[in-house]
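Listed next as structure tokens is one chain, alone, in the form predicted alone.
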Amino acid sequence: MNDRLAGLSPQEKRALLVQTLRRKSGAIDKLLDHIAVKVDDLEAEAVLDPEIQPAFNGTPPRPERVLLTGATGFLGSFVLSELLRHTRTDIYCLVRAANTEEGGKKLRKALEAYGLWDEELSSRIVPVVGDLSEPLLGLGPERFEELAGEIDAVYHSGASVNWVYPYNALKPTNVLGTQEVLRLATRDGVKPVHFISTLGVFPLVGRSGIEVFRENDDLTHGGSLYNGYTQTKWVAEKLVEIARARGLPVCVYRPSLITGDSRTGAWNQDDFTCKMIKTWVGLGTAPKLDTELNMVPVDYVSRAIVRLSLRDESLGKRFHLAHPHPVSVNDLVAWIETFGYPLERVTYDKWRADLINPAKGLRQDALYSMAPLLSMSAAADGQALVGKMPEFDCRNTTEALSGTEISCPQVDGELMENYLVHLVRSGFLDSPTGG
């Protein structure tokens, strides 16, 4: 199946893809085979190129320009927001464009899609034409050169969040983008690079048998991760623990599932979690899960890697952005009720039958953001693979957040009417009352 998608264009894929989980059941169970790959085979991935060798030796200034990855982004977007609002550095945002102009206005579109724009604050904002998934991000050697003089530190934030695509779809943004902009850090003097990786870099489906996972756990758990998204993220991330052990200073941020924001409901409707309810409320099921959804409004989430970023204690720490209190899915359920929709709970198996359904009539995309789901069985290991989740020890990020006005926001029933009020409004979700 990875072969096979290699070579096609996104629309092809998704075609094929929505055509092969619709042909019949037994053709989506092999689909895991593919999806499933353990750390130990991923290893040979972790290769950071050799040159790539930083000389630093000290404490790094604070910074007056920083790059910013993954602007246009839903995390990317609040950080931004976050830098421009708590700092007085100029923020250069690495942004797909015909040229300067025209990424300024997706940057702005951005940042006015969730709330987030302040006229104010603007001129702060740096469009750099580019492209992660390019050799020197797009830039070509004399520009690359030139960034790497203005620069102070890196905010690596951009990645392609797929939960379809396989591997090697994913890999020249996710994997050879975090290369280069490593590689932008060691030129010129030393920068300090602050990469946002994901909770996911841990096998957290699935009997791993681990109960805890710590910030300063090891990668080499020999664990499964069960898609392409999570094995780019996770080799993304040993290329930056190599960077470290080499001599550059870093910062690692591992969020869990990111949800809207606490204080406007705005939330990013391409989002797994944002379609899954989706598909609960048009097809009117939910599955019987006996599991928690570890949920992390995204506004806690851009406050806390900047706050901790502006430490000078946090270079060479990872910190775990978790909730304490995680969300299980019947009540997740329970709220989407109380709001208006009326969900019937049935098996895994019937919900699953229902999703596939050409009957049911959910659109395409719906249907396709779901295939990490229609790929196991709980025939199988289906219940298994969805099961209970582990811990996360937020250590180093309780203390450094400790005496801080930044705390995580309760996930309630509250929170969760403000995020689907959000939803209708937008014309994402229809009415529960039809109005």
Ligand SMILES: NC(=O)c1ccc[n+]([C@@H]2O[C@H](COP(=O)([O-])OP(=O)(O)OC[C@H]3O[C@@H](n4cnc5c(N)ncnc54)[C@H](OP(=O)(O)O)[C@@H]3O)[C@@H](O)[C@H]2O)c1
The other form holds:
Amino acid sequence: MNDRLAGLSPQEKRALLVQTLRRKSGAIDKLLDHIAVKVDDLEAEAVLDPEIQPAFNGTPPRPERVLLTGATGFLGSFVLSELLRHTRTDIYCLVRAANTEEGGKKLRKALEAYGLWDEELSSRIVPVVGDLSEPLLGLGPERFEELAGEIDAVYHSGASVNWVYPYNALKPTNVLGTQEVLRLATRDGVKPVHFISTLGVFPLVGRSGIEVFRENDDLTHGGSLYNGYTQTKWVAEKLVEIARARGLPVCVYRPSLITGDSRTGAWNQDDFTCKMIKTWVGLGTAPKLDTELNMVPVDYVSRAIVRLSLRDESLGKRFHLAHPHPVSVNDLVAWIETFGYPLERVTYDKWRADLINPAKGLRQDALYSMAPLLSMSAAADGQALVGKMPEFDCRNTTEALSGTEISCPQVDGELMENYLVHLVRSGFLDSPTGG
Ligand SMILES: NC(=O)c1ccc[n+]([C@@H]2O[C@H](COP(=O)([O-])OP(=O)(O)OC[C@H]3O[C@@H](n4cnc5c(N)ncnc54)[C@H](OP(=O)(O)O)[C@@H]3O)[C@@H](O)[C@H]2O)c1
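Write the structure block of the form predicted together with the named molecule for the protein whose form predicted alone appears above.
To see the whole picture, the full complex is given below, headed by that same chain.
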């Protein structure tokens, strides 16, 4: 299948997957089983260019100019806003665009979409046109050297966040892009790298037998990772670990599922959780699953990352950004019902059958984004595979943020209402009929 996907455009890959799903639900099971990979088998991918060798130059100075990747994305926009508000640094933003002007507009549009644009702070945003998937970030040798000399630290949030594409399709951006970021950080002196990873580097799907994941746990946990996205993030984090071992000061931040802004409800509508809610609402059914979701509002994640990154003691550490109180799927469904969307609770198999039934008329987008869930084979039943969610120990984060005003907002019915109001106002969801 990987061979079949190679050479297709993203749109063609998407159409092929949707078509496959519609025709034969078993095919996607096989596809996803095929791409579930044991981390031991990914080790060979985690090879950092031997030329990336940090030459230690003492304690890094307080940054005056930082590079941020992924600033047009969901988390990246909030990190950019936090950096603008809580530091005095200029923020160079790597952005895919035809030219600097277009890059600047793209950054502004992203911040405006989340209600974060602040005209007074905007002069400190410096668009840098580039591409993570290209050698030297697509900057060319001269600009790459120049940028390496200009910046004092890197925040690496950019990634292709796609739960359907296979490893090889995501590798150029997520793995090789991280290598280029590490190259930049070691090219002219040594610059700290703040790497946004994910709790998905641990085996969360299926029964790994591990009950608690700790910040200092070895990435070589022996488990399997279920999709190309988590596999690439695992390899990328491994590269960051290798760079750390060579002497680069790095911080790794691992968020759980990032949800909307707890203050305004603004949420990335391309996000998996958002689309899952849309799918439930569209079908009028939700699967009965006795499990939990660990959701963390984006304003908490971005504030925590920026605050942690500004402490010298953070360098070299890993930080889990998970909610201390995960939400049960049953509660989530109940909150959505209270808002006014009636949801019949059905078995996982019935729900899955509805999802892939063309007569139900779900738009391709919703179906496509739910593909990873379909990998739970009908024979095995979804519940058996989801199992009990492990706990995420956040000791480093909790200790470092104690005494600050930063704490994780409660995820409850009130917050969900806030999110749903925003999703309706933006036209992502139809208005509820029942409330
Ligand atoms: N969302 C979550 O629930 C979650 C959870 C845990 C960890 N994370 C991590 O958090 C980070 C941000 O995630 P997100 O949800 O904010 O993702 P997102 O909204 O999809 O944003 C991704 C960003 O990366 C940029 N990007 C993608 N490919 C690129 C390339 N080839 N060159 C340059 N830039 C590129 C995108 O730019 P364009 O605008 O040009 O596409 C965008 O700015 C990722 O590293 C992700 O792994 C996310």
